[in-house]
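Read the single chain below, which is given as structure tokens and is the form predicted on its own.
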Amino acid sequence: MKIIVEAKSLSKEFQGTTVLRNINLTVEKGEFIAVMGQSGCGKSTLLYNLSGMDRPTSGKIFFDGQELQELPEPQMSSIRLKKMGFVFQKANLLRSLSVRDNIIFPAYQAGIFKREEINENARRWMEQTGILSSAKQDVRKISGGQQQRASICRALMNRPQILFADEPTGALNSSATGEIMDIFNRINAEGTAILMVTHDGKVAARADRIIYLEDGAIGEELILGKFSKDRREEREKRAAAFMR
């Protein structure tokens, strides 16, 4: 299977504390994984170095074979611009513009693809995520849910090798982070890939595999295969168990 991102011996200190050590993973196409652990465990760190968004203080960044670190920035903001995806606790949307404005706009900026595509595309996500609807709508008008479904949208546009997701449900209620983590689970299910943080064990079971780091290293992992609902229960119970 083709590796997306790889990591080797990655480190990274701050301000004088080590927060990730001596990190080797990799990221395969068309995998899921989920990080947990406990707060201030190096979580979100690992997620922003492995995207280019934070540089390590030692090791190496590979993504799609490329050395991340040694690229300057302008490259670097263009491949996380046209080759990945970001969803974040917060959905981040701009106030001043509608929800398919919000979603159509890296699109506009990456210039991969022609207009008509680019308004195919963002029609397609928001049927697919159940927000064609409130199109036109402003974003403050809007569910927490359906921020995050358009957010989903907006990090899908440019067709992304791999979607890096930072605690996506953490600020929604339980019906809203199924029906996410649905959204999630077709997404991977035709090819992208998924590295999400999270502290939910619920959320973590619908990955492939889950990465538990501690005190900034890789602890254990647990190998769950691809999601199926109708074992959902039982999945649900060896991502608690092994959270203990």
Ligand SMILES: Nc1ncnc2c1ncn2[C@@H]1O[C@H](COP(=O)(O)OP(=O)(O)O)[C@@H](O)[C@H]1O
Second form
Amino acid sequence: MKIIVEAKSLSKEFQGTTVLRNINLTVEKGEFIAVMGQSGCGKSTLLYNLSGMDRPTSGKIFFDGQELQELPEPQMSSIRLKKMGFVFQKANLLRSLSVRDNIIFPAYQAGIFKREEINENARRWMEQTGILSSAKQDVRKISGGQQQRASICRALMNRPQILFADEPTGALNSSATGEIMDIFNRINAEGTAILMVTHDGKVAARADRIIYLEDGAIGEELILGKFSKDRREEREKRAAAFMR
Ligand SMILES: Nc1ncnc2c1ncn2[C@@H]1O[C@H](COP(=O)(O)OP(=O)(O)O)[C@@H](O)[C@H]1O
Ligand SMILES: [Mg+2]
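What I would like now is the form predicted together with this ligand, since the data block earlier showed the form predicted on its own; can you produce it?
Once more the chain from above appears, this time first in line as the rest of the complex follows.
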């Protein structure tokens, strides 16, 4: 299988404090990886570095074979916009725009799809995530869970090759979480790689493998294989045992 993102000896320090230690990680095209670990162990920092939103102190990051640090900023921004999707811990929505306008904004910036396709894609994602009735609302007026779903819609608009998701279901109840994870499994089956941080073992059980980050280094790993609905209980049991 081809590799979409690769970290080689990635280390990250903030003011002399080491947060990521010598990380070697490959994400294959169409792979779904869950990253777990205690608060403060470096999960978000890992996502920021792998996606080129932050730069490592040492080591290299490759996206589709290209070393990210060697790319000039405009090219890196273009890759982030057109080939990567992001769901942050906080939704980071533009406060002056409606739910729908927040979702379609990066699609217009990218210019990959025509106006009608953008409108139809936005409608479809809002419907699938259950926020279609809030499309015209001011983002300040909707709940945290709805904001999180809007940021998921926004991340999927340009059909990214890889989705970086930092606790994407953190603000959702269990039924909404299940619906979002069904979407993640579906887009993953259609070829989008996913790197997702989560504290929820049931959510992690949807991934192909679970990586445990410990004090900035990759510790144990659990291989689950491709998700299938009929093996859900067994996967959840294995993920729960792995977390202990
Ligand atoms: N921009 C930053 N400046 C200084 N320290 C940071 C910065 N970002 C993260 N850290 C520190 O790095 C460590 C890991 O943070 P983070 O990656 O957010 O952990 P996690 O997502 O696993 O909870 C924490 O100790 C945090 O305080
Ligand atoms: Mg975090």
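What you are looking at is a predicted structure, and each value in this text was computed from that prediction instead of being measured. Residue numbers count along the first chain shown, from 1.
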| item | value |
| --- | --- |
| Point of rigid-part switching between these two forms, i.e. the hinge, among Met181, Ile162, Ile187, Ile211 | Ile162 |
